[in-house]
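Have a look below at one chain only, the form predicted on its own, in structure tokens format.
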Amino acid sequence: MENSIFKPYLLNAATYKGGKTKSEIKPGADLIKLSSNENLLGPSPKAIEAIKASLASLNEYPDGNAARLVKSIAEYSNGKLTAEQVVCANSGSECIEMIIRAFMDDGLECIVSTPTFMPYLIFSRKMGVNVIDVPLKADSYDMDIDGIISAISDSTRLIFVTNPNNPTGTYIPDDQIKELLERVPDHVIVVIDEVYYQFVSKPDYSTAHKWVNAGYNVIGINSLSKAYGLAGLRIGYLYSTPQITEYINKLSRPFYLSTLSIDAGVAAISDTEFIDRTVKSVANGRAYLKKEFDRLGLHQTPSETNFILVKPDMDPMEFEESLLQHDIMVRPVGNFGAPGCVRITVGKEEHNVQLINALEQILQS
């Protein structure tokens, strides 16, 4: 393609999908969604009052660098970090595409752990970058930091770790992370996406506002999609050390969060009573599917998210397939790396328990 108004490997490149919604699948039905990680309690009841009083002023521009909103994420984090160190984004996903964005370019070289968020690679590769995989350790899906590390060359920038993991809902603990951390070489970032963190029980884990204030070279991902109940806001935000911020800040739109999600955003971080609500509704959920899966010999990894992993002794379209019948969604993760496996995220008590139903006839049969 000479002279082409194209560049190659945008063109070639991948588009990522995120899971169906509920009218996509069965339009007008009662579907049990688990298929999303979405808080299935619904969004912050301060988040929905903040919107209702909105509404009236949506004919003025909302903040220009939603500094009502960072200066809130800055005190939630009670002294870890200040609103220098806070860049927020149009979702998650738009903070991952903003880091490679900034530091990365054609020809340059990023790391991934596979199973993991698809969007690492996606986003790279369409900047024209080299994706090198170093995948988990089978079964323990434990971080292969041997292999990471011989993977580093002159031309690596950015390594991509999810703390908890996207699908594995498996966790990398404190004394890991800081051995990755000694051993990368100053020319590279480690970006930590910990967008569930809430979700974790462990104590030998840490955020990464841990290993940015001890002044390793470390990016973290959050959002408001998860236990805040507000994935259909799309609110992102990342946080490293107000060098790599106010460089990173330079790629900001303007006005782009809406005023309807700064609000939501701001109000839903005051809002602690739901999310304690939330993390103990997943915790127990959690517990009661561990046992019940145990109970069915259904496979299944240890999680510290609010989904569970699963590998059915049958094929995972059909295991999707046979839980849609029941009105319930699920997600096969073979895309993620993950071959053979489901995602299934934890609901309410109901929704769990409709879910072994289906599970005990799908499973006898």
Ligand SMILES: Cc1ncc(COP(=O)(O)O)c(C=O)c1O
Given for the second form:
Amino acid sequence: MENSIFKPYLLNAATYKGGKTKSEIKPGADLIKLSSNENLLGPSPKAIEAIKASLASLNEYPDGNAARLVKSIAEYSNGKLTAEQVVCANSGSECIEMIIRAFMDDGLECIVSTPTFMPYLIFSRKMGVNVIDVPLKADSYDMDIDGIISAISDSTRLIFVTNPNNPTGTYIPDDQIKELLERVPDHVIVVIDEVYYQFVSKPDYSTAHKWVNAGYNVIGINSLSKAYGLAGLRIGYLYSTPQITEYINKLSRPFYLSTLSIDAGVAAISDTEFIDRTVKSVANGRAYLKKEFDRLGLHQTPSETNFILVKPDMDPMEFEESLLQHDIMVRPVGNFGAPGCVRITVGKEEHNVQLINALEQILQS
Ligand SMILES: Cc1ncc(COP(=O)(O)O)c(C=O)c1O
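Could you please show the structure of the form predicted together with the ligand, as a counterpart to the form predicted on its own just displayed?
Below: every chain and molecule of the assembly, starting with the one above.
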């Protein structure tokens, strides 16, 4: 295409298709949505109160750079972060995009490990970035550290590590993260996406704070869409060294987070009672579903998140459709690099029981 106004790599780029909403699937039906890893307990009650209280000031601009939310995140990090190390954004997805825009360009490279969260690939390709896939190891879904290290070139800038991972639900223990960081050259940043970190129960798991503060080239990504129950508001944040966050902050737009998001975010971050309740509910639900999936002979991957990856003995689309007949939404994840698999969010007790009742009928018919 000569003298085109379009950038070829943007013109040909795929767009990310998130999970469908309830009304897109069956308008007006009372569906149980176990397809997007949301918090089935609802939003943080403190966040709802904060939104109500801030409605009257919507005629005024919010604070620039979401300073109050940044301060809150630093305060609730228990001394692990200072405000200078935090950048807020309109969702975890936007954090991913900001990092890619900040460090990547046409001709540069990044490394991902499928099956994983697709926006790393989709957003990178929109910038003309060459995405190198070093898949997770078959069956265990462990990170292929040797494969990643040998895929690094002079053009590599970012390695995306999802811990715990979507859609597998698996986590990477500290010794493996440390080995990777020790072997990565200085011109490469390791991005650790940890939006499900609250749900990990293993003692050998750490968030990216540990690695940032130990001086490695690391950026952590987080979101208020999962445990905090605020997926509809779109709030996320990233953190790293002050040098890296000051650089990424140059991409921030004026007043990019709304007053409602800032106030709800500050309230949700402080709502430790709600987070504890959420984590307990997910831990109980996960143990129940694990036991029941085993009883039903449904193949599953051990999960450290608020969802479980299963591999039914039937076409994943047929599995999805059969559960929809019982008003339950789940998500086939072949397009995440997990062919034949379906991701199921852990719900509240009554949702999980309904899911198992439906599966009993589907799998035994
Ligand atoms: C691994 C991972 N990272 C980031 C996100 C982005 O979350 P959000 O854009 O809702 O903040 C998700 C959402 O599903 C995810 O699974």
